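Only one chain comes next, encoded as structure tokens, the form predicted on its own.
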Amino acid sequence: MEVQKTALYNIHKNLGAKFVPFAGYEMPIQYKDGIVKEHISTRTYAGFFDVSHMGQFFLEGDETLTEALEKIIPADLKSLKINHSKYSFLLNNDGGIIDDLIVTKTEKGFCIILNAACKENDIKQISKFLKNNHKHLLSNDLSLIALQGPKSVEILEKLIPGVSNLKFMTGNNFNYDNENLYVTRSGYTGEDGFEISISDKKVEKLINFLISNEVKPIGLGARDTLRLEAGLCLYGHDLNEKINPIEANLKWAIAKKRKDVGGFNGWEKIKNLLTNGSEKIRVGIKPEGKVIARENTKIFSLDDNEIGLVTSGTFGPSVNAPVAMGYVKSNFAKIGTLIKLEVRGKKYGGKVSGLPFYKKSYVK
């Protein structure tokens, strides 16, 4: 299968990007400044991310569309207001996570942002529940740009007046260069920021404006360190079809009403786990010293029993220390519990930590 490129491929190249194959796309992992500087730029000023490889999936229909989607997504979509977004999941019959996603209510239906590696399978799963009168389209002419960091609002307001009125997880249509674009106040870094859905024809102009305002390009490397400091999951690493939202410590993302009434895939199992607890749970982990416990690092109790596995681990530039997430047996999940981490055949100390490692700054 041919590797795909986003509409900004040549701009990334000109900015000195180092590319890697990711979810079928050639994507920038870092630029000339390197991952740490890109990370700090996002936390202290602003950075832009090309996330156009993700799926922008539009659905249209009446209330039967909402009912269909609620069979596979455990959010309260009936109560979701137009231009409001929710973080949620697609669930399989066992309550396992097929994908985690952002659902936005639009005037005609919904827009769902799908993870790049999952989008084809997601659409196949969703389509099983759709009726003939439900229209759906995976966009192939829209780019998606994330602008993240404390200066994001000041910079974007100059170009698109009115975006400063948006609150976290809300969006709206705006006019830009005689064309409609859609902006949501959201992101995946722990910073205030926006995601901008814009036509491929106009995206270069937007990026040139951001660069002229000293916004740095940010690659997948810093995107990973930023989201991990913010305690946010990465599908395929921290989440997969064998993990359910309760184990993933994401029960807050299942609407209270849906927890009580159910009616979605895997509800019986999830209801049981909500009542009785799960055997394992996702936790934050702070390794001692400078040891980095990467994905698949085994976690042990102090008396050397294996109790879990790291799913994401890196050095957190903003906290100036190694950070990790993983799954441990529930009786070891209490914050402050001392553990051991096996790195390159040797065991090092660590402890279970609360999440996030870095305080989030969203505009509610």
Second form
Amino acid sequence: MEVQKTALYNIHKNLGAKFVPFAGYEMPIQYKDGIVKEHISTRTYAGFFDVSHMGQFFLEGDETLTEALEKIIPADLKSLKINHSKYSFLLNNDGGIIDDLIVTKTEKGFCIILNAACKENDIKQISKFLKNNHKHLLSNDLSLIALQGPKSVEILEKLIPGVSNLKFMTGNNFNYDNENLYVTRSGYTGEDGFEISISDKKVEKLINFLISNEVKPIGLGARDTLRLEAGLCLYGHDLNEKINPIEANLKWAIAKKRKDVGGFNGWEKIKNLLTNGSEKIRVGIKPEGKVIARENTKIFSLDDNEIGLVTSGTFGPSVNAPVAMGYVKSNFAKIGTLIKLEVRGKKYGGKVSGLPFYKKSYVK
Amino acid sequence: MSEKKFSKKHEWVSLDGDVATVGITKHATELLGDIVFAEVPDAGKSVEKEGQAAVVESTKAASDVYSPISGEITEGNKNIVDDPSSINKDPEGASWFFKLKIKNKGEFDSLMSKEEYDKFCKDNPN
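For comparison with the form predicted on its own, kindly provide the form predicted in complex with the partner chain.
What follows is the entire complex, opening with the chain shown before.
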């Protein structure tokens, strides 16, 4: 398959991006300033992220569309108000997570933001439940820009008046440069911010405005350190088809009504786990000292029994210490439990930590 | 200090009598990005030429640091362990990794000069 580029590829290049192949796209991993500076400028000012590789999947239909989607998504889509968003997942028959996503109710149906690496398969899986009268479209001429950080609201309000009225996990249509665009107050960094769905034709103008307001470009490297400090999962690492939402410690993302009534893929398995608990569960992990416990680091109990595996780990620039997430046997999941981490054949101390590592500052 | 020599694995060595000081090059730090972890060998440890001797990690990944020369470690630089980001600031000066007592000066002489190393980096940008 040919490597794809987003509409902003040349802008990234001019901004000094280092590119890496990611989910079939050439994406910036970092720019000139490097990951730590990019991370800190997002937390203290604002940064923009080109996330146009992610799928923007639009669905239109009547209430039968809602019913169809509820068979594979365990959110309460029937009660979701127009312009409100939920974090949820696509589930397989065994309750395993096919992808994690943000679903927004629109006037005509729904918009679902899908992970780039999963989007083709996601659409195949969703389509199994769709009927002939349900329209669906994976956009191919829209960019998606995340603007994240405490100054985001002040800066974006200057360009698109009204965005400051949005609450976290809501969105609306706005007019910009004689074009309709859709803005949600959301993101994946633990900061206040927005995701802006904008045509490929206008995106450069938006980016130039952000740059003129000293907003820095942020690559995938800092996106990873930011989301990990915020305790958020990365699909393909912390989540996959063999992990269900209960194990992933994401049961909060299944609507209460749906837990009780069911009617979605994997419900029986999930209902059973809700009652009896799962064998393993996702936890935060703080290694002792400076040692970094990366993905696939083995986790041991103090008496040297293997109890789990790290799924994401890095140095957290705002925490100023290494941070990690991973799965441990449930009887080791209590916050403060002392563990050992095997790095380069040597065992280092660590402990189970609450999530997030870095306190979120969303505008509710 | 005397002449500085360079390895293909992006380490530098300077020699003072029979004690060599080893670190990673500025070019290496630019490839690595922000350094957030360093591990250095303890005094007394024997290292072989091109054997793994230390570890350096950036936000992106972990890398081994090899000794371009064989000998016995006399000191690891604890300052870079305490403040790994100092390696990005002064990789070829204060942020050396370890010192070792060498066995064979011929190993030092066979390493690249500054000019040869610069050319090597230009020909092998990654």
